[in-house]
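Presented below, as structure tokens, is a lone chain in the form predicted alone.
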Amino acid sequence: MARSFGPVIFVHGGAGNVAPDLVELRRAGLRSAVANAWQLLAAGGCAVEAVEQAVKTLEDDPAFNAGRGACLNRDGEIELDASIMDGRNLAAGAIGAVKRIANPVTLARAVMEAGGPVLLVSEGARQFAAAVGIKECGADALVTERQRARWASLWEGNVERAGTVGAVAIDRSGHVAAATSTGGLPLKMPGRVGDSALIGCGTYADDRLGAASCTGDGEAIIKLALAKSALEFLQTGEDPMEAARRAVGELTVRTGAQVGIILLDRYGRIGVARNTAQMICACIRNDNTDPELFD
């Protein structure tokens, strides 16, 4: 099957109920990020450029859980995790509970362009960002409001899961890159790292299968690996959105965890599939720069 049409760019904003007022601030969330993402595809840049750009887009919105207005852990503190995939080579770099930092995305791409390991976390990972010339902000800086009052609330007996924020792209040579980011679980303990920051649970990327990026109850996608087996399940004749179903029906029959996927094959054809009550994505295909919104 030969790719007929332009570049992709799908990202979503993570799996889990929305609480009313930030449905709207999501989707024109998404919609920038897809738009941002887009910009750089259409004027030839690669997949790799692109997921990380529709991922900082949304670790500097609030409206989401990563970057600035991530949710805090038990000591009210905010432990960023984030990876990145290039699917061209396999070249790949996360970070794990990292603290200070902006853009974790942009961090792990560091790491994955470094060459060396593929996952530093917590201390490390601070160490090497500075070595790079990634900057701290200040310990304050990330922590919204909203995700203060949450914690509050949370610590009284509220349940409210958060969400994860990912991309996943095709440039126009065909090859395919996936990015996800995330402040992990409200009230999580200290130095617990999730799918997001684990390549082939959160995220994956190979020219061979296709692109993918998870959200959802992190432990569970670690044990099933998530994004990987989503897109192996594509070697079986299975398109896209059948692979992405597949892979989340697999994951709640054994589990019962609340999840969600976006991916992409290598041909560009998107799928996505969910278990929760929402999770908003945003896509723009086909040379169309008017962004298609999925609930």
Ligand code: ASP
The other form holds:
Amino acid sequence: MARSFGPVIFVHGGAGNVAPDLVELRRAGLRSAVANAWQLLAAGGCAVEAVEQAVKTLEDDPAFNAGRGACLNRDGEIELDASIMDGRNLAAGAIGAVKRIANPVTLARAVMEAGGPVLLVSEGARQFAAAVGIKECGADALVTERQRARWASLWEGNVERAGTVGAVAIDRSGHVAAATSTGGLPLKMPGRVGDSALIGCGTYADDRLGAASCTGDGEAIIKLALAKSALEFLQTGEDPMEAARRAVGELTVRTGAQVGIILLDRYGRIGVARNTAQMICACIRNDNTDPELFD
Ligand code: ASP
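Next up, the form predicted in complex with aspartic acid in place of the form predicted alone?
Expanding to the full complex; the earlier chain stays at the top.
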């Protein structure tokens, strides 16, 4: 099958229940994320640049659980996970449980570009960020009032969650990329690293298959290597929507956990599935520059 689609950018804003006052803010954030990334793709930019740009836009938006606005861990601190992968050559970079980094996806991309270790955590990630000129922000710069209040209410049993961000893209040359960024699960144990930092689990991209970004219960996503498993279903010619549904369906049967996934196959056809009440997504494809929204 010849590639018959133009560039595509497809993003998600996390699986779970979205607080009613956040729904419109998240829709608007996702629209601007795809619009920003689309500008790069339309100008001939590569898929990696597009997914980094989309995720960065969402990290800067306090309506999402990534970068500024991320949820707090058990100790009331923000620890961030992110990863990015380039389908051209399987280059990948990730960071886990980092503090005081406003754009974790950019740090993950720097790890990828350095071409050494794929995943950096802790003090090593901090030193690497300094070495490549990515500055730390103040301890409270990423903490929003909403997340501070939510942290307090979570101790009383309110387990509302969602807001991880992710993007998949295909560029004019047919190369794919994926990226994911999150504050993880509210009240998580300090040092806990979820699927969003793990290649094959929360994020995967391979020009021979496609690209995927996941969200939801990270422990279940890790156990089933959800991003890579979903893309492997494409190998047998499965339709991308079917591949996404099958991957989420199998995870549901095996673990009962709550997750969502977006993906693209190598022809630029999109797939999306979730077993949660909501997962707001936006897409620009086929040179139609009006973002399409999926709830
Ligand atoms: N998958 C993320 C994690 O477990 C959380 C989420 O997507 O809501 O860290």
